[in-house]
Structures are given as C-alpha cells and as structure tokens.
Amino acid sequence: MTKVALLGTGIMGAAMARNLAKAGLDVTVWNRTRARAEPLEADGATVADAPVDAVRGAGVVITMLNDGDAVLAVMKDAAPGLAEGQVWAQMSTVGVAAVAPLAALAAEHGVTFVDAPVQGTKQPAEQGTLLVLAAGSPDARPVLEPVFGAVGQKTLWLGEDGAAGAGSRLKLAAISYALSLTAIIGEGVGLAEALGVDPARFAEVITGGPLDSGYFQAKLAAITGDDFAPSFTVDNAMTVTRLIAEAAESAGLHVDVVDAAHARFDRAARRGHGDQDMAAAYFAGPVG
C-alpha cells in the first residue's frame, strides 16, 4: 500500500485526501490549523501534528497549499523527515518562478520532484475528476499512478523535467481563461442590472447560443442565486492572477484581461468578499 502524506487540507486538499483514503491508500494529512484536518480522521486519514511527522515514512508527499512561499516554508519544516527515494508531487498553483527553488529543495534531500498542479475546483476535487498536469521523471510515474488516479480523471504528462515547471506553465495558461471568464460574467450581470435590464433576460440571450457553457451557467447561478459558497475564493483568484501577470511579464507578454480581472478581484476582496467564491467579483462593479 502506498503511504501518502498530504500537506494542506483546505477546500481542495481535504477533498483530495478523502478520495485518496477511499482508494485504499494509507493517508496522513497535516494542516496549519489542525481543526481543519481533524474531520478527515472519519475518512480513514491520520492527522499529523507537524509536517515533519506527516512526511516521515511516506512514499509520496503531496503539497496542496496557497502559494509557492507557503509550499517552500512547509517543506523546509518537513525536511528532517524526508528520505532519499520519496516522490514529491507538488500539486498547488505556485506560478512559474517558484518551481525552481522547490525542485532544488527536493534535490537537496534526494527526493524526486514532480510539478503536478491540478485543473479544477471544489466539485471536481470532491468527485475525483481533477485534471492533473504533471511533469517529472518517468521513474515516478508508477508510484504516482494510483495517487493521481484517486484524485483525477486524467493525467497529462508534459515532460521529464519537473524543475522546468511545464505543469505550472500550462496551469497558468488554462486558469487565466477561467478567472477572466468569471470576472466577465459578473461584469455582464452587473451591467445589465445597472442599465435596468432583468439579469434573466441577459441569461436568456446567452443560454443555448455559441457563448453558452456549463461554466457560464454555474457562475451565473451563483450570482443570481446569491450563493457564494467557495469553490475557489476571491482571495485565491487574486493570488493566481498575480502569478499569471508575473509570468507573463517575464515572458514579455501583456495580459490585459487578466490584469483587469485582478483589479476586480482585489476590489471585491477590499469590500469584504475575499473568502467567498470568486463569482463574488460581481460585487466589484458599483462605483464608490
């Protein structure tokens, strides 16, 4: 049985841990706020008091944390428990610049580093239907197959050099679309209302046409139904749009729509919606 240590049991990490345990893997979890990890004991996971305790003896280590700085700090805390031959699947969204320092830390301890962020939010995580975007040594693939199979419906292997961050690069390109579209949907609903148009009419125009999508319907329903239970929070959207902008700048590219989306997420957060679903960027519209 593969022993898996999962560090970070937020919205995504907790769902992933449940699916790993359901698949029969030996799962140990850690979270900075222990109370957020303790419910996973009912699903068969062991809760560790510290990162070093979680990773000790694990065949696979998964990090699912907020950003690259958090991942690096936690893995430095875990380092005394790391052992040569372990596989570290870094599945958080950390951007491009953060990958190299993480890979260097892994190499320092003889750990095989796999850059493997996931595409998907709360519901796919709960259903075990995430898309894993993985780059790393082929030697790690047999070890990771049951792990990735438990949390995702498909794994795209993108190359053999995890330190190059092929997974993270593709993740930023893909998620830029979702974040920008979220901001656009909220802006469209807000504009309809500001112009005295029933949002239901706005929805009627889009629904069934070439601009319709399941994603449009989900975020529209969240906004019009005033249901902002988080799948991916406004605060997280702010973090990721910043990472996208930084990566684009280093590549010599303007990302005007992402920059505009970041401004809306930032404004919504400052208005008290940071811990709500990113559809709450809708609240960034009114002037003042």
Ligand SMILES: NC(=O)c1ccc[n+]([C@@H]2O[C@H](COP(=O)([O-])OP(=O)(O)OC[C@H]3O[C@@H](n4cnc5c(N)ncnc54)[C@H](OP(=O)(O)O)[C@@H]3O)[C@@H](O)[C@H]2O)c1
Second form
Amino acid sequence: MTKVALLGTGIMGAAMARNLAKAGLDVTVWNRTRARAEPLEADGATVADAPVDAVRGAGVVITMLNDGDAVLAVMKDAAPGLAEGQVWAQMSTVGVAAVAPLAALAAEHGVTFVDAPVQGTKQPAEQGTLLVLAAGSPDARPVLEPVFGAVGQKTLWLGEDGAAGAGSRLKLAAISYALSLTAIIGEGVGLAEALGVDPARFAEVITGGPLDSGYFQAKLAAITGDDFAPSFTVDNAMTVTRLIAEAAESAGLHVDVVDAAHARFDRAARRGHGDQDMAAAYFAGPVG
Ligand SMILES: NC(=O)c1ccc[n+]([C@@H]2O[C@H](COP(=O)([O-])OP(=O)(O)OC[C@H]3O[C@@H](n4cnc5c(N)ncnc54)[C@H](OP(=O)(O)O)[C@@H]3O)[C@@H](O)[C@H]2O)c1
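Having displayed the form predicted alone, please output the structure of the form predicted in complex with this ligand.
So here's everything in the complex, that chain up top.
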C-alpha cells in the first residue's frame, strides 16, 4: 500500500486527504493549524505533529499549501525526513518562478519532483474529480497513479521535467480565466444593481445564451443568495492573480484584466471579505 504524506489540509488538502484514505491508501497529514487536520482522523488518516514526522517513510509526499514560500518553508522543515527515491507531488498553485527552487530542494535530497497543480475547486476536490496537470519523470508515474486516481478524474502529463513547470504554467493560464470571470460576474451584478436593474433580470438575459456557464451560475447564486462560504478564498485569489501578473511580466505580457481582478480582490479583502469565497469580489464595487 502506498504511504502518502499530505502537507496542508485547507479547503483542498482536506478533501484530497479524505479521498486518498477512502481509496485505501495509508495517509498521514500535517497542517500548521493542527485543529484543521484533526477531523481527518475519523476518515482513517494519521495526523502528524510536524512535517518531518509526516514525510518520514512516505512513498509519496503531497504539498497543498497557499503559495511557493509556504511550500518551500514547510518542505525545508520536512527535509530531515525525506529519503532518496521518494516522489514529491507539488499540487499547490505556486506560479512559475517558485517551481525551480522547489525542484532544487527535491534534487538535493534525491527526491523525484513532480509539478502537479490541479484544476477544479472545492466540490471536485470532495468528489475526487480534479484535473491533475502533471509534469515529471515517467519513473514516478506508476507510484502516482493510485494517488492521482484518488483525487482526480484525469491526469494530463505535460512533460518529463518537473523543474520546467509545465503543469504550473498551464494552471496559471487556466486559473486566470476563472479568476477574471469571477471578478467580471461580481462587477456585472453590482452594475445591474447600481443602475436600478433587478439582478434576476441580468441573470435572465445571460442564462441559456452563449454567455452562460456553470461558473456564471455558481458565482451568481453565491452573490444573490448571500452565500460566501469559501470554495476559493478572496485572499488566495489575490495571491494567484499576483502570481499570474509576475509570470506574465517575466514573459513580457500585459495582463490588464487579471490586474483589474487583483484590484477588486484586494479591495474586497480590505473590506473584510478575505476569508470568504472569491465571489465576494462583488463587494469591491461601491465607491467609498
Ligand atoms: N480552493 C480552490 O478552489 C483551489 C483549486 C485549485 C488549486 N488551489 C490551490 O491549492 C492551494 C491550497 O488552496 P486551498 O483553497 O486549500 O487554501 P486554504 O484553505 O487557504 O489552505 C491553505 C493551506 O496552506 C497552509 N498554509 C498557508 N500558509 C502557510 C505557511 N506559511 N506555513 C504553513 N502552512 C501554511 C494553511 O494552513 P493553516 O490551516 O494553518 O492556515 C492551509 O493548510 C493553493 O495554492 C490554491 O491556489 C485551490
């Protein structure tokens, strides 16, 4: 049985750990805030006190933390427990620049680094239907097959060199669409309201037409139903829009729409909505 260490049991990591345990894998989890990991004991996971304890003896290590700095810090703590031949699936969204230092840390310890961010939010994570965007050595694929199979419905293998970050590059392109769309939906509802239009009429115009989408319906329902329980927080949306802007700048590209989405997430966070779902970018609208 593959022994899996999962570091970071936030919205995504907790759901992924549950599916790994449900698939019969031997799962040890660690989270900075231990209380957030403890409920996973009821699902059959073991909760470790420190990253180093979680990774010791694991065949596969998964990181699912906020950003590259957090992943690097946690994996440095874990390093004394790493061993030659382990596979590290880095599944957080870390942008492009952070991938190489993480891969270098893995190489220092003889660990195979697989760049493997995921597409899909809380519900697909709970249902085990994420899309894994993976790049790394073909030698790592057999050991990762049951792991990715438990958390996702499909894995796209994008390259053989994890350090090159092909998964993270595709992830940024895909998430830029979702983040921009979320900001636009909130702005559209806010604009309707500010112009004295019933948001239900705005929804009626879009629904069923070529501009409709599952995303439109989900975020519209969150806004009009005043339900901002987080699938993806405003704070994390701020982080990822910043990562996209940094990657675009390195590539010599303007990303004006992502910059505007970042400004809206930032304003919503400053208005106290940082830990709510990113649909709360809606609150960034009113001037003042
Ligand atoms: N939610 C989504 O829809 C979604 C979808 C695809 C990818 N992602 C990506 O997946 C990653 C996790 O997202 P999430 O939604 O699960 O976020 P989350 O609920 O905010 O969880 C973040 C996790 O990172 C930990 N963490 C943050 N900073 C840390 C630090 N400095 N040291 C140690 N641990 C730290 C948190 O620990 P504490 O509990 O102690 O705060 C928590 O376990 C992010 O990279 C995100 O962009 C998210």
